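Coming up is one lone chain in structure tokens, specifically the form predicted on its own.
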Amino acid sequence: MKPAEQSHPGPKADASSCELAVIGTGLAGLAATLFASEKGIYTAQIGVNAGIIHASGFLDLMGVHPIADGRVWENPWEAIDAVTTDIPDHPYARLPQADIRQAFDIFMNLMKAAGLPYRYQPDANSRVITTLGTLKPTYGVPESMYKGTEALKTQKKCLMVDFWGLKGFSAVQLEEMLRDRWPGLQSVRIAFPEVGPSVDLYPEKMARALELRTHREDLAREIRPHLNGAEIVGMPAIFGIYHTREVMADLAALIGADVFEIPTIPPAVPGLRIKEMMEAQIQSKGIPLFAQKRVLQVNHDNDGGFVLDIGEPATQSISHRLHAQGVILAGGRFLGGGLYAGRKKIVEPLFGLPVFQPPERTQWHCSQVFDPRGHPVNMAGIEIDDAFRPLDDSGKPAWKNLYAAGAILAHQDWMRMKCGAGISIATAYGAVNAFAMNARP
């Protein structure tokens, strides 16, 4: 529902407020959250699970562009220089470098002090190894993966593991998509400690199984007779949830060989750990977080700012009502519920702003599935000023406090682009600096 058109006459007197509520607790969401929290600034959260769920683990920056032409940047620094010359309102163009680079800085630094620590290179994208056994240009790479990237560099001798009753990941394939870039792979399927062959298995039940000593003694146990000299031994992601830096030294020290992750398909536990650990933060900074709900309807106040009404997606039920000088929408794309593609056009549910889309539905996507230039409604979203404000359909700001950050924006196709959580991260960090400027007394 869009905000009502009357003025609201204010948060009645068991409303709760903040400065700033961030809609979403996708990688936007939570990291704009966390960026406010940083400046001290009061804020509060709502949202669903979503998208983060599904993540792989890698924080993409910047990979492909042009998309048709399929280039591949090393730096993807230099990349972001091209991309935002021939796409100019792309929203790395609302963003000098150095705010990209402090963004991802602080953002790194807040996993590190989580205890979940990634690795980069700070001009360079690595090549890390994908479910499918393709290699992907990322940035960010989770400490339990790199050392797989590395290995493939140096050409460590190296075992892939799979096991009986897990899908969607085989050392088999594995081994025969890398076999010509790492010479004396080898693969094996095992079964997992106390469960027979004929189990199906689940990455995030055998990730919590893995924080138990006793059944990494016992994986330990099946990997051994198998290494014939391997150096170092790949398995998919589940070097448990909480502890994983513990699981991985200690997997390691019984086996008697460096370990690794590869992602496994989603829902993916690197991106469960994500959202666990940036929760945790959240929570234990005293942050407010109305999980697993939603914004149902936005007025104004009389103060210029917002009065959310939150509650359960299912029953539409009001629960809690939120005053809040100012908001960051960062509700993602379709996935998260942030657009909405009815029979005829794409539209901002919440509150009602116009989005960028090809003029008629026939558009929205090329006649070959394949299409190497990608579809036209993959660069739908949101467009916004340098502010990160979304604009109306006269191109000026819709709500002077709103913001937007994250896939819900336009003109850009980060899966193909290979820079979602670039955008999520350097978007949540220019929309919090902007409200902080624009918005605080």
Second form
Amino acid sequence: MKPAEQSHPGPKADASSCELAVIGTGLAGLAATLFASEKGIYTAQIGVNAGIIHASGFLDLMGVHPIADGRVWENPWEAIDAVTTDIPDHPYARLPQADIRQAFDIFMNLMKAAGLPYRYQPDANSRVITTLGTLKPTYGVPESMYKGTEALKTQKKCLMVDFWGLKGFSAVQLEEMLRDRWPGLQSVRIAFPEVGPSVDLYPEKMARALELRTHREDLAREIRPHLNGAEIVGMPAIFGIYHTREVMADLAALIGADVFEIPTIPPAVPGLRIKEMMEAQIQSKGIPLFAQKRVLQVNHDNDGGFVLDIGEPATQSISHRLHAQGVILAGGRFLGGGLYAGRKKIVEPLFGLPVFQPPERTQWHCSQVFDPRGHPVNMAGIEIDDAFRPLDDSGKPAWKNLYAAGAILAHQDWMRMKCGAGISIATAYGAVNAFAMNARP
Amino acid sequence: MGLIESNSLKTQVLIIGGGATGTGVARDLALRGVNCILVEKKDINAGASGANHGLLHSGARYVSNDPESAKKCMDENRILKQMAPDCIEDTGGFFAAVQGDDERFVADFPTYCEKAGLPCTPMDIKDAREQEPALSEKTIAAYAVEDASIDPFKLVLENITHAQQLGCQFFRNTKVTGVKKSGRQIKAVELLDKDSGKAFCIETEMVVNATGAWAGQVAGLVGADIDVIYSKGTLLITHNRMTHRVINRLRPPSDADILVPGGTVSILGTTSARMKTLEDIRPTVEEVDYIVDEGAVMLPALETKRYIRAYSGVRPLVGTGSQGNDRSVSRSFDLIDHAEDDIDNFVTITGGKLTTFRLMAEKTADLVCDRLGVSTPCQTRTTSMLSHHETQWAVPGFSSRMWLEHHDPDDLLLCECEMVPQSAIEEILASFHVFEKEADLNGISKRSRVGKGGCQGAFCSIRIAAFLYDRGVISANEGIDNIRDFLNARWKGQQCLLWDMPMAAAELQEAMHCGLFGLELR
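To complete the pair, please output the form predicted in complex with its partner chain; the form predicted on its own was given just before.
After this comes the whole thing, all chains and molecules, with the earlier chain placed first.
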């Protein structure tokens, strides 16, 4: 894949109309755009990068249910069965498991083709190592991190490396946290090859540095004396941004031991990789992308379509007007701006859709931050029909060709259920298919 | 190590309670050469001393209903401005009335002040609004008074640090479990070290109960009876500072009528609600909404302001009966000699306010010294508070100012919101050596701005935990427990004000600490 030279190029074509407008550039928005484009739907995408840069790179499918019991499922498909039985309005209940699998397979293949290969066991969750040293249940694991999961499972002799000047990533912490499960674990702190005058190291800068072979050679030279028989070396996620496979393979060869990554505190390199890769994909397909822009206002045309006024979020000045036959609303929750919490209630600011929510703010959150029941507000969101169309106050689709996907949907708590990526990918797939069925029969 | 394990600790005075009063008594006694030990079941400022306005009263708040307290406030205000200038920002204050406020009270205010002997300068309304543009355009009267803002954390840290230098010992996380008595005398106090789970005793000649709202509970352990009424007050912290001065609503003391600047933020409060118990005191959504609505009458920008935190403290009101408004009760303090309860060497000091903490300590120490036969007079009227470097980190704006002025090129910012560097954490860790215990995240947070900025601990908790592992301060999975406890402590003040931006920040925190790290799964 060709590295993107610029992070945020303007729209490629000065698009004034499209079949489908995707609002949101998080995982759901990006997946929807790619799925629609695969189907030959003329699509445009609008959004600021709020959420996706916080992605860890792990693609959760379904891990925990019921939340209150903290039950972690080994088989995510059985977990989906359970959650859709217990919560019939859960977004996963809107499409058959075969479609969820199909969506995941297509998505994984896209990632692989774009140079970000994933590993997953078809019917099992994996336990991955986090920067805190906890083990997280997830489904799709970037290849660069999966080796760590395997090494832990097979108890390979491992050296955990961290760096002077890199905050919030401690090899000693990982050793302390994992020592009971991983007796052969050692740790060392080394200096990162000189990349600039600043002592404060940032993973993105380190990852960019390692795209160059000379820095990889320097790094390997620093690590080798500490190997002490280690078969594998763990590091923060810094194996390049655009050429992770090559960087990883080269580092392993230079060090003389396998290597793997652990994602650092968000926003981190794995999220950046996904964002850059997806944007490059979208550009290469000639899809108009209004990056770092928001839809400021929506009007409706006479044919049941939408007129989107697009502009700068900061100044609220409108720079583009886009006609779209259909819209997929994938703006995320509060961080992404898809939902807005006022002092009295939660609203969906763009279409004024009803938001399923607790009756009063007093009931939004529990008094303990880690209350095992989860916070009720995290189940709030947009309610949809089986065609992913948001419902109005009377329970009917609000608009014939308005669809919603991703974290904005109600009746799921992706953070506690560990189903964020899965919901994004599956509902994006469902919404695109529904649009295709509905708008172009 | 020896101290705790030897089981044979002895002191002249055992002080219970690590708030402003307890640490003030410790410093006062230490300055008189009296040997003392202070024990605290949590950490410094765990009660009302850490949950107040940070207001150094001019006294004007009390001129109408409690002129005696007003006068005491004025005197102490002036002493503290001389003796503890590093803990105080001499902002000055306004009393301002808006349309609809009681005009009679407005008209009488200068007379009340004059009667109490308090300076009060009438302001031209245009001038007042020019000097404080946040004031409502409906302002109808304004007076300037000598209010100031005082940093309760720095104040208490200075008190205890000075006392420790003079030989006082301080045990944190140490709870009183009982006493050994002989006749009318307490011989020893029984304690529990909550970190190690070990019980131990301290033999003492006098016991001072300076436990604020908990005074009744502690007195009960000794066999004395105090009727303490709990009056809860809730306050809000704005994201940035809104005024230069303290702004008081010019009306009889009521809810949400004072805004106090504190470094880079402002603090709005308070409320007054009777509580039956001291368990789980926390601000509520209803209180927060009420404070915002009330405050916005005087300062309209409060309506749309971003708030970063809320907190609640409990005022202990002693012997006031059960009727009437808690605000009409004297804010003067209570020094109780329990000789009346047949215990000759036990005194309780409670009530009062932050502004009068020094006077409360003086009166208590006078009584204690009288019993001990110590004739050295009080020194705190004339002895300046020292300013210890490690106590500065608690002051809003200090660490960012230090960082921007100069920092070592090897240093790293572990808290990026409030700009607290690794070197500050090192200094705080070093200051813990006197406890013979290691620091935890909550202890570090008490002594710095860590967790008090925009992220409310979501990010800095991870960076500091990693640093504590690197330094060998924590091991095994203690870091996870530290982060969980710390975030839960921060949550207490966040949960009730999660709308607008803070809602997005809370979502990000949940996504990281639950979604990614799975900290709820244990």
